[in-house]
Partner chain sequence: MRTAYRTADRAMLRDVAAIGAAMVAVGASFGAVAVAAGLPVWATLAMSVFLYAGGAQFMAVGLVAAGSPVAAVLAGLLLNARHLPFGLALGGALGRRRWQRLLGSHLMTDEATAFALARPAGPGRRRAFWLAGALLFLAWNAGTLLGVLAGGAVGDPAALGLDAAFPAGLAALLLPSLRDRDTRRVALAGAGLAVLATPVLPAGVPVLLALAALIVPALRGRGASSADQVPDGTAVAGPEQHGPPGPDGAAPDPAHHAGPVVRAGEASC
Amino acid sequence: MLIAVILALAVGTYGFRVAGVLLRDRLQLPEWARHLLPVAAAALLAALAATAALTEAGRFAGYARPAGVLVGLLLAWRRAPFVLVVVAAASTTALLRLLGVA
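Quick one: this chain alone, in the form predicted on its own?
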């Protein structure tokens, strides 16, 4: 049963991707929609990141995780190397949790 579900999801994902390539020239979007799509994609990504940073199992994740995300965000904004961003964010979260900040 699990294999059937995985295969169905794989076929559906592939179908959506192929449909985008095949229908790109046939589908004419209004100018306002063409300008709005990249903004909508960025807003969706920001909403997913905020949800992952602030919640865990439908509840507030505590203060340590958002603090780590904030440190990572600041370092990324300052154009720090990616490895440094990830290590600093994880270290901040781990240190705060070690100190008892939930």
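As the structure is a prediction and not an experimental result, all values here were calculated from the model. Residues that one form lacks are left out of the comparison. Note that the rigid core is defined as the largest set of C-alphas that superpose within 1.5 Å between two forms. Positions refer to the first chain, counted from 1. First, how it differs from the form predicted together with its partner chain.
- Once both forms are overlaid on the rigid core, the distance between the two CA positions of residue 24 between the two forms is 2 angstroms or more.
- Annotation for residue 7: C-alpha shift of 2 angstroms or more between the two forms, rigid core superposed.
- In a rigid-core overlay of the protein, residue 54 has its C-alpha displaced by under 2 Å between the two forms.
- Residue range 1-48 is the only run of 3 or more whose C-alphas all shift by 2 angstroms or more between the two forms once the rigid core is superposed.
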Contents of the next structure:
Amino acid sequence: MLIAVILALAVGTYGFRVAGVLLRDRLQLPEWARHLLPVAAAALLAALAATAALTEAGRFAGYARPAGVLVGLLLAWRRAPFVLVVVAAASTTALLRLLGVA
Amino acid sequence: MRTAYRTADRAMLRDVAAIGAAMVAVGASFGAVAVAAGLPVWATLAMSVFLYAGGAQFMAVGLVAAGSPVAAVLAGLLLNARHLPFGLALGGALGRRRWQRLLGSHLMTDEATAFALARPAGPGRRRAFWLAGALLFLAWNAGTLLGVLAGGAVGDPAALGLDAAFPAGLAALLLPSLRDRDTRRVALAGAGLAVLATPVLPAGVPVLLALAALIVPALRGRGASSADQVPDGTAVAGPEQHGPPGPDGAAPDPAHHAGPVVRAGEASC
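To test you: the structure above is the form predicted on its own. What is the structure of the form predicted together with its partner chain?
Entire complex below, previous chain first.
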């Protein structure tokens, strides 16, 4: 049974992944639709980042995580190197948790 | 030309490594959590190799342990449906040959997608996708193995703040593309919609709901075409970007409903 769950998830997930890639070849998309694809991807990624920053299991994730993400965002906005953005975000959150901030 | 590639590759390698390190840690936490939940070692490793989607993996472990295998499959697939539009946007970025598209599809994650789309379409984007895709796949699987071996000795990724690292990395990758006005409006509206919908909809759906924000420019601009702003459908982000990497799924999609086992940072991979 476990193997069926893993198989179904693996096949289904790969199906989603490969379907978009192969469809893109077959579809003759008009110009405006081709413009929309990267915008759609940006909207999805922004939604992922925002929900991951703010929520956990459908509820507010607490203050430590969004505070860390905010520090990272400010650094990225000031064009800090990517590594610094990631490390600063994680350290801020870790530090806040160490101090007892949820 | 070749030198330019090498320099860019080295910079990107460093960026991918930052996210990769976080993915090793979260992967280790997945390995430890799965084994602790009673999953056999082979199943834990097989999930990371063949499913390769952090949020769905954590969710599946929680739901299988809770005795709901069907829910595990449905919830996991809902969570991963976003890969279809990612594939549409990436398109040829995986390569021209068939095997490149078939193999590259498996390496598609949120982070690899963000990494690739942060570069203009062309060979640079393809290199970014494969570099991030391959390295992050290795990082996630090495982490899983580590977690299986080390078990409880693996620390809690939340203590390291890694749950903040993934969304921050994704946002940083995305930021340059937000200079385009229409993209910015759509992305912000979509993010807002997703956050508002998160408490009331099952995991995965709020993120898909963000696509509804695509109507925003149509509502406002009515043909005040964005064509002059979006450099011919190429990069989500500006070319000058020092591309940050992001392992797919690293932005852990909060595996709501995922059950007790999962904690922050699960989304990674």
